[in-house]
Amino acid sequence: MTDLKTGINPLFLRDEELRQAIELLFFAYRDFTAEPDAILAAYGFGRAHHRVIYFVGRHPGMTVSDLLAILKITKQSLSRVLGQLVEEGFVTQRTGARDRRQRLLELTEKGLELERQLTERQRARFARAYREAGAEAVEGFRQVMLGLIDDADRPRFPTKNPGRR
């Protein structure tokens, strides 16, 4: 049925559609992270140390509170996992220069090459799927990720046309 007002046909809104939708995403989310997960469990690692070493590489020298705020998880899951990769040589903890109460994280040499090479694949499968989509689609793809995480979240995340929205 099309919106009289606006001669927009909602058939994507169905139930099955969106149900799909979900489903996908589980699919989508299990084969993106399986490849990673493999390299992981060889060092006892798990997706919450994937996330660490993820977002300290894309933001060397980011603090304790910028990752818990990322991650959204208590300080003690995030000191275990931490506490983890620096005891074993994949990420530094530095005090901050202005205020010593801070702690900024980066990547060790090793930190940075298990990062690559968990992203290696990732950014493999993403390029892939982007190829065969084409540019609309992606496009698309990003209006709809950035519809779905919470709005707090979304100024991470600016405009590709400044003119856009």
Second form
Protein chains: 2
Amino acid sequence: MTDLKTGINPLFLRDEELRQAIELLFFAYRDFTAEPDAILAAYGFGRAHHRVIYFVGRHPGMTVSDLLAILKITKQSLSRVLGQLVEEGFVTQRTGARDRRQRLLELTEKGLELERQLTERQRARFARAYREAGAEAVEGFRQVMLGLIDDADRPRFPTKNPGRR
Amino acid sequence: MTDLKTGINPLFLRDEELRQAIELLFFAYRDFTAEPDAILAAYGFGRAHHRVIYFVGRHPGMTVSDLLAILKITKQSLSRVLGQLVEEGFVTQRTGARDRRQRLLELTEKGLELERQLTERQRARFARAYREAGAEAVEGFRQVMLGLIDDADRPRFPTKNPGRR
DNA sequence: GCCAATATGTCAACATGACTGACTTAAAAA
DNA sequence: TTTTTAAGTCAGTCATGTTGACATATTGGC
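So that was the form predicted on its own. Now I'd like the form predicted in complex with a further copy of the same chain, please.
Everything in the complex follows now, all chains and molecules, and the chain you saw is the first one.
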């Protein structure tokens, strides 16, 4: 049970390591979202609006279904924030060409501006963390994070080195 | 601006890389919290209760102030969930010995049991991700995550290799 | 062309978890 | 003795999620 040489229980080490992992995720997420939250508050928006703005900015012309699949919330929940964003001129909806039932989402110029403002802070935070950690650490980070994500959404992240190792 | 050999704009690559980082964090957090949420619902609890149970389990005898500093919520917000947890016998409060104004928090046997049940799922998720990614990737993950966290809370994570490099 | 399935939207009621602001109590520290 | 600190409380509000029921327009299968 206990390593005779070091006097340290390897099972305890594993538990400590995994708890630290859990906490790293908690603290990182907490601090990562705090900055945008402050900006959003000035617009009378919240984190939910940020997510919509981010993903619509990332995938212009995406459908409501696409967005729901990413956010994993009900359409009633999405409806409120999306409605506000359309109402206030940050997002536009246009009818799909192939499938006229679909509403294709896009950011307006105003929406793009807010998206840039919000994402810029988060990009800067990652840029700093990446730079300080180095390229090798970044690759490790990506692998571990990908391992945390449910299989269904992993294909969203193309492998960097297809023929790695 | 554009690399003549590859025809790829390095600024675009950087933007793409940083956006993927943002999304890795979003999807990982989303999926990481989904499992415990389902368990908590059976107890009539939510994510807020989980956080309290987790950190009290992690730091038995911690004060209310300590907990507030970690969660970064108001004491009124904490009050409700903590009150419920005490009421229903998952957490106990005892008066501090040195400072009798403090309420030292601890999990009851019942609380410990729930904590184990919740944390077990999250530990398993990280254990799998860590195992699949390998030791080197884990160290990279730790470095990047630490870089995302505000300076104030980094000392919570002791350096693994004090004399690294 | 009819009909079922799909994409989207809407109304209503409710739960959770956060907030601000004002105030109280008990104990420690100055 | 007075001030500060740790904790708690009451009241009201807001943001964001839920379920359930239903409506509309359009597509796709037979």
